[in-house]
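First, one chain by itself: the form predicted on its own, in structure tokens.
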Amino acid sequence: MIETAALGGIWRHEFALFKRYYLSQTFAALVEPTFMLLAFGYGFGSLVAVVGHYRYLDFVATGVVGVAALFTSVFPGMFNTYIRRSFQHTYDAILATPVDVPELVAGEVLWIAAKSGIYSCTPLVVAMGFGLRPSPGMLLVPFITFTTALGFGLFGMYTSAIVPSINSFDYVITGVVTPLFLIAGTFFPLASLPAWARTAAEFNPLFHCVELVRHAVFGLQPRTDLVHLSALLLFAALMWLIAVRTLRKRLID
């Protein structure tokens, strides 16, 4: 059982920290995807005007939403968790209270996902300033990115428990995170890739996030979207089991 009082205590701790660094974190979370959108949307957009049925700027804007959800969840999951466990021993102090490991993991990842769900909408706001038409489906985007961030936040927490040092995150970033957003249909359609890459994309949670965001913005496809949503929920559930089990081994003697 996960008690709401334990989750509330963890969130109060996170909010107290957030009040100290929210300016720098918000700046990075908002400006980085905006620069990416402008660079790719207007850089490549001057060469490629249309992709499929979309303006290239609109195509990239919906893709960058997924990238923002990835970056604003997996990096806090990795680095914050590792630092608090290994250097600051924050988790030792929390577990000395009536909080267990599942409650700790749940509180941390829900906070990460809540922030990511909000920050990830920035590219859409910027794109609307450059001609993207608002649609009612955009109201679903924060929920899509929240679900995506749950899985990637838990993935980051899991990797923080298995790497031997903080420098080992370079392997994860280069070998896992970078390929994820390169074969997710973010900056170019997957139809142009080899068959093996298109098959690999089906197992990429970020691909399912990007597809859901595009459909929410340009028109929902209920049957297909149900498959994408199921893939994200399955990924989050799997990472929950792995993250809780691995962190319990590292935190409990």
Contents of the next structure:
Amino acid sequence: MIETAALGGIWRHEFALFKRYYLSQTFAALVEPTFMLLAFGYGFGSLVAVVGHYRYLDFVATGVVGVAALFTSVFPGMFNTYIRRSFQHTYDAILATPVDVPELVAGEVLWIAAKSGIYSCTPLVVAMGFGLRPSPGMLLVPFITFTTALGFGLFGMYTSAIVPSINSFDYVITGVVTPLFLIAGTFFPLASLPAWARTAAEFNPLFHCVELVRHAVFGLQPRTDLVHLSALLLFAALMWLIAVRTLRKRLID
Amino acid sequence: MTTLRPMTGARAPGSGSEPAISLRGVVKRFGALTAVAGLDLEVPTGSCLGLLGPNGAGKSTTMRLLTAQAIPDAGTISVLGYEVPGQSKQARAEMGVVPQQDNLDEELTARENLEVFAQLYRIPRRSRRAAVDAALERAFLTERQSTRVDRLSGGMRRRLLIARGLVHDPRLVLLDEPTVGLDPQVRAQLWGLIDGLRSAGTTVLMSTHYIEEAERLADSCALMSHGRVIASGSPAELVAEHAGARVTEHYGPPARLAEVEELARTAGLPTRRTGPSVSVLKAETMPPSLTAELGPDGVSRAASLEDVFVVLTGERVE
Ligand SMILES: Nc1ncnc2c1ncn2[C@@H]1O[C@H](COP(=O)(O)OP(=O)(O)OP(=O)(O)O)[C@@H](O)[C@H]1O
Ligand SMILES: [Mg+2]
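Here we have the form predicted on its own; I need the corresponding form predicted together with the partner chain.
Zooming out: every chain and molecule, the one shown earlier first.
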């Protein structure tokens, strides 16, 4: 059972730390998409004006939302979890209080996902400066990125429990995270890829996130979007099971 | 009565309350290594038990078993009346833990560390502030409350670590070598603090390598070796039983020391090396013939818990 009192304690810890780094994170969240949109939107955009029925800049802006959701969840999931478990022994301290492993995992990932869900919307805000038209559907985006970040945050936490050392994250980043963020229809449409890559993308949660974000911003397609949402929820549920299991093995002797 | 009894399943008649901690036949293995090997231990409510034993004896592992941060391979554990690991969360809510290894959050200030734990221990919002203030005072860190932990001295960190484990006024505290690295004044202050806890009715389980600490604070001691308790009782009982009243120390070249050891052993008296000398324990029971044989160069002193420790756990580091 997961008690809110336990989650409250974990968030108290996160909030105390957040007060230390929110400025740098906010800076990164605003400036990074600005650079991306400048480089891709203007650089690439001069070669490709439209993708499908989207303006290329609008296409990239929504793609970058997905990339932000991935990066701001998988990296804290990997590195913070590893450092707190292995170097700082923070989790040892927390597990000596009335907090169980599932509560620890839930508290950490809900915080990561809440933060990621909100910060991942910054590319849209920046893109409005580049001419993206505001739409009411944009209000759905933080919920989409939150759900995506749950899965990827848990995936990061899971890998933190299986890597033998912090350097081994290179394998995860190059071998898993990079292909995930490239083959998701983020910067170029999947239609231009060979059939096998398009099939592979169906198994990429980020693809479902990016599709959902685009549809939320430019017009929902209820039937397909329900499939995309289910894929994200299924991914998060699966990751929850394996993250709790592997972390328990690592934290409890 | 505060002495430890070997557990036979029955409680001493007249002891009204349940023991705060009870372990029966507890086994914990790490692969091929058996860290805790059939441990029986009971800590009566309101008493202070000193857990002694050489490095690797299984003291810290025992502490982790009590918080369900390690799960036993066999045996039963109960803490404050809760069955562990089954009901360990309730037990953890009512106990405080001071780990051997510092796990404070270095990026946060002293105060923030305490605030986080005040909430993790579910102190109601309205009393949290007072609890944190009291903990800072306890640790003599009121003035340094806004200092980040990575800028505190080693002793200050230790004090903060102890205060963190006490922030919620637990009924039971587990102290794993609480005074390592403290200067003598602060150690004495903490002894006062631990003694105060016990006077207030808190049960204390404390592991330590400072024999003096155990002698001063513990109502009873358990001596651990290779994952089980090999002797237990009040410090005075342990000394009387295993080291007697007096000890004579003989100095000399190695050949002389070996000779003293040989003579004492033949007479059935325990000995231990004390650096450049050999100590013959239970010297008061020495037959006059042996006294004569050993010669007059012996220096007499009172037997100590340290003598017991060395004699029972062996002299060599394994
Ligand atoms: N997580 C673990 N994995 C493998 N072995 C372990 C683990 N924890 C402890 N051990 C082993 O169990 C044995 C008991 O260790 P423990 O830390 O309980 O000893 P201790 O009595 O606390 O020693 P010290 O006085 O040095 O703190 C040691 O041999 C140790 O190497
Ligand atoms: Mg230890």
